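Just one chain is shown here, as structure tokens, and it is the form predicted alone.
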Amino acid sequence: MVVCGYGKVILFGEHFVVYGLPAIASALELRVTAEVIPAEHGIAADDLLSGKKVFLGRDSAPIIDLMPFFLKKFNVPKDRHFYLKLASDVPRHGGLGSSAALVVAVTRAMNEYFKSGFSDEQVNKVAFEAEKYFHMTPSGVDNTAATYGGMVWFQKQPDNRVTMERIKLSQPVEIVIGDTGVSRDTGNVVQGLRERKENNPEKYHQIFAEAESLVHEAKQALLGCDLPLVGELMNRNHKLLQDMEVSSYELDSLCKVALRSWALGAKLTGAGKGGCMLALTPGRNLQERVANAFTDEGYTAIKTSIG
């Protein structure tokens, strides 16, 4: 059986979510698909980075390096042989949750093949543990969106419990994702922010207080389908991320291009310092206009929807 994990965008709250503030994320139509196929010899998987088939015990690649973790989770005997067939249309290193989509898809595929009977909640927990291979201290929002789909309100409590609530829109809303083409190390971006926050607590206390107020306001705007207000709040969220020094020239440029093309709002998504941003463009005509503006500037545009 072919199963999947979804890519995602964070609409509000990236970086803040690591510190226990709420975030709003939405799964995308972009996804990683996975299927376990019986094999005669060994354990193999598709490496999405190189496009090659890699083998346990012979090669080193993220998915094959994670295989012992998955084998243990699903109590797979050493004499079982299989091939993990993978495919993805989620851009890597762009802040769209490619690693979370991958580990959710793999967890689901192995759950189906080995008939483990894991619920979505259990799939999500396994994926969160696997995400630590890619991000040492993940917040959990990426794997949650990748597992459940749709739009979610996510908050990690001080005792590590997670509050997750679905946000249902009356209908999907078109967006355009702009890819800067600039890769970055999420761990380094997160660590740099942590150091700046420790060195200037007064400044960041004010930023975080505004971010918390903003995400609550955004939730109500989304539930009320007040898209102009959602766009305005996205712009304010991006300004806070600029103040925290996690944006970049390319991200800021794409946001300006989007707003000049009448997008309702624009902001970076993910860690920043490169990767992707998103523009709120309800309606096919506006979506097409903004996407064309991005490509005219030499950037990659992805037309998709949230909710």
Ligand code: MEV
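Numbering follows the first chain given and starts at 1. Shifts are known only where both forms have a C-alpha. Since this is a predicted model, take the numbers as computed values, not measurements. Rigid core: the largest C-alpha set superposing within 1.5 Å between the two forms. First, how it differs from the form predicted in complex with ligand MEV.
- After fitting on the rigid core, only one stretch of 3+ residues whose CA atoms all move by 2 angstroms or more between these two forms is found, at 77-79.
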Given for the second form:
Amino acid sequence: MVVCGYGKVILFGEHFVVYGLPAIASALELRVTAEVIPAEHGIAADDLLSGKKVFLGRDSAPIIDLMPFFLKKFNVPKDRHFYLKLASDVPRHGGLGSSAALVVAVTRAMNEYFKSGFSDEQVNKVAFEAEKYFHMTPSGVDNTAATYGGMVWFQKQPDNRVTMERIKLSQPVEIVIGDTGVSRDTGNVVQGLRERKENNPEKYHQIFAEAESLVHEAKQALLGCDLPLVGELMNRNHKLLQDMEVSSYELDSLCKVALRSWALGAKLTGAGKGGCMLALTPGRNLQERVANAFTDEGYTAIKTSIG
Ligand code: MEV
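Form predicted in complex with ligand MEV structure, per the form predicted alone context:
So here's everything in the complex, that chain up top.
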């Protein structure tokens, strides 16, 4: 059976969420699909980075390096033979949760094939542990959106328990994702911010206080479908991320292009320093105009929706 993990955008609260503030994320139609298929020899998988089939004990690739972890989780002996067939339409430059979508899809595929009977909650837990392979201190927001889909309010409590609540919009809202084409490592961006925050506690205390009130306001604006306010709050969230030095020339340019093309709001999404941004563009016409403006500037645009 083919199963999946969803890509996601963070609408509000990336980075802050690592320190226990709430975040709002929305799963995308973009996804990683996975299926375990019986095989004659060895344990193999598709490496989504190189597009090659890789084998346990012979190759090194994220999916193969993670395989011992998955075998242990599902009590599968190494002499079982199978092929993990993978496909993805989640861009890998960063920001759209491709690693979380991958580990959720793999967890679900192993769960199906080896009949482990894991619930979504257990799948999410395994995926969270696997995410640590990609970046050391994930908050858990990416794997949660990748597991459950839809729009979620997510907060990591001080004791590491998680509060998750669904946010239901009255109807889906069009967005455009702008891909800078610049790759970066989430772990490094998170670590860099940690150091800056430790070196300048006063500055960051103020930014974090603003981010906290902003995310609560954003939740109400989304629930009330006040899209102009949602857009304005996205712009303010982007400004806070700029102040924390996690934006980049390309991300800022894409945000400017989006706003010049009448998007209601624009911000980077995910770790920043590269990867992707998103623009709030309700209605097909506005979505089309902003997407065209991105491609005119030489960037990749993805038209999709949230909620
Ligand atoms: C990455 O998609 C989002 C970050 O907040 C890291 C995390 O939450 O683990 C930057």
